[in-house]
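Presented as structure tokens, the chain that follows is alone, the form predicted on its own.
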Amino acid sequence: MPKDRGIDKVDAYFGDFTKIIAERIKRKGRVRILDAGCGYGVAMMGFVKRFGEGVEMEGYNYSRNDGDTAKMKEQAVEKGIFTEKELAKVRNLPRIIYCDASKRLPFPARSFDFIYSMASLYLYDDKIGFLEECNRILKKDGIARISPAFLGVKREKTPEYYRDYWEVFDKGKEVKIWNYANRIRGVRAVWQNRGNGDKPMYIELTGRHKIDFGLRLVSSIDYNFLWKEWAGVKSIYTTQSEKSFKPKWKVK
């Protein structure tokens, strides 16, 4: 997971996202934003620099090894976002917590105006479960833009046929995730470059009462268990319900 991506990458990956945030701040005065997989918190500090106290930033990592508050402050100074003197005066310093994002997120329902995730989804066992959790914690007028983990992280040592981090099967036929996502009400896939370069690439959610992808997680494969130098997790889904069939070959 690239841990030091800044707000410039948010602008590159998520289109007009920061413009929408700026308009919302102008209207509401303050918004709450989640950086899902925040790494060293460089992007979060960029938000604070750009929008001042108009933003309340919160981020999460899997563990402190991925980034903590001390590293966030250090990086903010090293990258010239703030001087040490300026940093000492920041009253809305972003908060970092630790959790496993493949499980239920530790946030109340309807608690964020905006959510973004640049480079962590490819590590999650249940990517659809994560998207559904994002919808749960989004406010009704909220927007989430999530980098879709489809060749977006370049791993030269991982075989090409393992660089797709999703498999979605509908009635026995594979459907590409960006096509499937665009079928779902409240979901939009923008994937202009298939992971090459800095053109917009995201799955967008707009806060709704419920988003149902109609998918069941069959299995997840952690590439690192196949070979120590490979990275990422492939999540395999089907539209076939467990209740609608009995496996023919399963030995009990």
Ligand SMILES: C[S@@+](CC[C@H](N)C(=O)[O-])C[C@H]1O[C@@H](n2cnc3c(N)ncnc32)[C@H](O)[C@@H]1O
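As the structure is a computational prediction, the values presented were derived from the model and not from experiment. Rigid core: the largest C-alpha set superposing within 1.5 Å between the two forms. Numbering follows the first chain given and starts at 1. Compared with the form predicted in complex with the named molecule:
- Superposed on the core, the two forms differ at Lys243: its CA moves 2 Å or more between these two forms.
- After superposing the rigid core, the Cα of Arg163 is displaced by 2 Å or more between these two forms.
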Contents of the next structure:
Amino acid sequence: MPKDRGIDKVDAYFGDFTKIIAERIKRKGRVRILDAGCGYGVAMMGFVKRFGEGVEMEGYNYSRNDGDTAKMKEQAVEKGIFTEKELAKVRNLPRIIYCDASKRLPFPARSFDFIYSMASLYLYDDKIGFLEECNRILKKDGIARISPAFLGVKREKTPEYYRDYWEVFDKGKEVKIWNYANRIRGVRAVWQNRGNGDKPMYIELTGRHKIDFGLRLVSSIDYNFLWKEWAGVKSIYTTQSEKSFKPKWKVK
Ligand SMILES: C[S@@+](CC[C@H](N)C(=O)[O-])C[C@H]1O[C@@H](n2cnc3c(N)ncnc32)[C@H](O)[C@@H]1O
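After the form predicted on its own, can we look at the form predicted in complex with the named molecule?
Now the full complex is given, and it begins with the chain already shown.
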């Protein structure tokens, strides 16, 4: 699985995102940006190259094996983002930490101006929990754009019922997550026609309102544990709240 997408992919995936960032830097001087699931940190280094000390970049990975500072520096030189000499002078080197993004994110509330995430959400057990956490750590005027894994895997050998990354039940009826998400205040699921039919591009959140999807995680299935060649995690949600619901089989 590729872990070296660069800032060119941020430009391609997230519409006018980097333009908004450039404008914000002009206005504020410096912005804090999180790369959620940064891999080798190539995109973060691209931001430093493009915006200099106008950005303070932070990224996380699940583990060191997915990318650490040494790998990030090595890749930045290998991909021609910086020469070794230039790299030695960079004062705002991105910081990489390690965490499980399905749990509470290890950042204070309202600490980022921007968050982006490429090819990472599909691996999380609790995708909605992550989106709500992004909303918590975004500043009031902050924006997050996340590649949403709406469509799931296409591999022919994966059974059909293990191809989707989302299952959402709204009052007992299965609904598409992008339709559901678009009904939530402060959330936008953005699609773009790329010639081969409509494709979901990103899910956008802002820090303006407190976002509550009203969904409870029932279960998640890590496809990789079922078969080594299968990738991603299906997360199953319901609008049925824990408090108001008593499973019949548990009632005495
Ligand atoms: C396919 S790589 C993508 C890396 C990079 N964003 C890119 O597009 O090149 C998936 C990334 O998600 C991170 N990741 C996967 N599951 C995670 C979890 N539960 N918590 C935190 N990070 C996770 C991995 O550490 C890895 O960096």
